[in-house]
Amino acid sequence: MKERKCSWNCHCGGESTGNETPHHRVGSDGEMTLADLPIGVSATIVKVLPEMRGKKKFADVGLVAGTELLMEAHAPFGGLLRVKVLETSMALHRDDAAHIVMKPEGVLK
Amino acid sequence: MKMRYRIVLAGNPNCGKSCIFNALTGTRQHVGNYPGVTVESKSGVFHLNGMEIELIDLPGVYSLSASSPEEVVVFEELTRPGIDLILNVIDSTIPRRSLYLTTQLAELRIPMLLVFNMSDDAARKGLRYDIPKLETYFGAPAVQTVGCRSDGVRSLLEKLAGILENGHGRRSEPMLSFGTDIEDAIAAVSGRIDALRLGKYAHIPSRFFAIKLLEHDSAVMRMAEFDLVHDEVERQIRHLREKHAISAETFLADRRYAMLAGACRDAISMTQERRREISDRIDLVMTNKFLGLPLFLAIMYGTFYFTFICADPLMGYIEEFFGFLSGVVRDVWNPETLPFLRNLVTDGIIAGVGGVIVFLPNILFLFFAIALLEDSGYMARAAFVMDGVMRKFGLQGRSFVPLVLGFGCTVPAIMATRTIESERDRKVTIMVLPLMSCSARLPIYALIIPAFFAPKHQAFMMWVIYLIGVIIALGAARIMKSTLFRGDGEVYLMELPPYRMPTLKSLMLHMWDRGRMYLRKAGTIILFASIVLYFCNTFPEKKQFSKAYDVLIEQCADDAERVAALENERRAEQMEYTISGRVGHALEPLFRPIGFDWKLATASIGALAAKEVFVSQLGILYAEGEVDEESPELREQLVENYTPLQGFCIMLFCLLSIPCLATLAIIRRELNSWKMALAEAGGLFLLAYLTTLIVYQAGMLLQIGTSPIS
């Protein structure tokens, strides 16, 4: 299965329109990546994109499809995100989080 | 009945495993390192109903894959034969996360006891456990404990005794199934493994390895024994991908979590209340966007104060004690009998041992503070807050604490880098740490700045020197990360454990471990080095002086001032005659381009013992005796002999050059490589030389600070 890339290289499958203000923020069916999840909002993982680095490491702490997450905080400087997954707070990088596709409000299609 | 047992403790990070380990073994533990990695190995022995039990505390991991050095170590330990029982510690407040590891441990088919720890917290959270159901589910007996208090582990000991004495560890098949599609693939691969008849891993079911192979686990994929089944593995993975369209690496993790979700729904009931825990409330303040940084800096200041200011009087006592000791030896030992040995003992060995032990209060205090920050859970928050800033320089959040401690003393600061999980970041942090101007360099600045600079510029000069160190350190880190230590860093994933009140026992144990490690490993090297330096600074002894000092001193025995001057002159002559003096002379041509004469070169060699020795050595060479940095006479001598530009170059060179031998010894110890320690020394010398060369030559060219004061 071949995915069409938009210029954000986010594999969101969206059309490249040339003036992407974070266009993967709201995908075709209300999906977004973990990197864009606002603080205090819960969401469920739809899928973890296959090209993500260290997928297994993230999978081992519960970042797999179907897990519900809560975005707890953003670090004061730079790109760390604090996410509550399976009742544990985990810090991970925004770049890595951009490879995790989420569906807000815990609704899975 | 067997009397000796080998039990391993396995569990997630922060699950209270160490608490149970401490409660069971007390102080009878041995802390070491797994060869080649910075992962700590801990083991201890305890007795139970006449049985001797060796308990091994494995590092905390989330999984048995090979995605971190800790996981590799745990994997290797668990696949080694001879384990009688696994104690799997589970944090009862977060069952789904903790039991993930359990699903993998169960596949090893080693007798296991599930320890549901912190069951009191779980009850408070509204979690109710159906223990018999969980026992059938995982095919292993289970027990509930309440953490660190010794009465909390009583139930564990009773159960353990029962299992070992009566063989109750007999387990039923765990009810863990990945579903028929995946089970078929596992069966196909394990069938092929069985056909190989591997003697080495006969004690582990082939199913365990089959699952690891299907997950493409790097450690198992590398094992040559399984090369012959790789074709079957690839075939099964292809088949699964075509049938289920899931990525090979993670489908088993997916299924495991799905299995657990089912099991937990079944065996653990939860009241729907989701109240915010105290820990989260603390974090609202601690990692707050605005308060986080000031709070962190305040806590750092507290650590700094505690480590260096509170430990300072103790260090004074230790110095006094060793001074007193060598005085006593000098008094009782007749100078006529074996004068050489007498000096070696008093000035070499006693001073050398003193030089090692004098750091001990620093190290003990620092590690008490660090253990407090680490065990309470704050360290992870500090890393979370500082990460963004440090990353700009190629470092990470956890590098910040050691770097700040480097302003106090590089030796404990380097030991503090152990909290950095990424091997590469840790190496870079260690390598740049000597550039943070430590407190032993302060006397050098305190001597030179008032001598050469007007009072209104003095504070500014001090600030400039410290700043140069910081800028070069961060720049060097940046450069090293993009050259020597290049590549995608390890994936960053850090748990922020809930805040916990650390126990005094664990803090003391931690502190004691570090102190012992320092004395044993670094102490011996430092002692050896300071004896060598003592030789260089003492021998060969001069017999023929330019003046007949003894006669001259006798002639003016009443004039104390004159006697002292003569004695100092003689010491200067003696120093020039020693190996250090000769090396200094020999190095003069090399040092002249950076504005150094042989005296400065000789003093730089002395500074290898400890940076502040530079001052006293220079005092001796200028025939002012052993003076400190406040000496007006030595300052006068400096002003007469050097220009302000040279003065600045001295400070610059001392800041950047080879650190003291204690630092090199600890670098060697922490990086476990002589090569790295020597490369560090060579690199820093080159850095210092080139920087000072550029500054001195540029200064000469532009005529800045080249005219002597006076």
The other form holds:
Amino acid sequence: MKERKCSWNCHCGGESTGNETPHHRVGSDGEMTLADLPIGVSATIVKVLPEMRGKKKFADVGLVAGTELLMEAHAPFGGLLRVKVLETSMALHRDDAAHIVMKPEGVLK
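Other form of same protein, the form predicted on its own, not the form predicted in complex with the partner chain:
Partners and other molecules omitted; one chain follows.
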């Protein structure tokens, strides 16, 4: 995935954090992983990568291609993410979220 700077109003402000790597990894086609989705941004799941452990478990709770979700929060030390799927909020590990490819839709206010 070729990287570019994020374009959302997140805490990084869409700028590099002083390093050469951007704060969020965004592909040239605008796709990113769920682990890189900024807080307050809604997105649609494009695909779940096959090497993800527990793929069926996440399909059972609605994390499948075509599902829209909203990133609600990141844990302070980066381990867990809270996402809203339909009317349910759920937490998942950042390692698992890195295997879910998303197409961001924009910032919800």
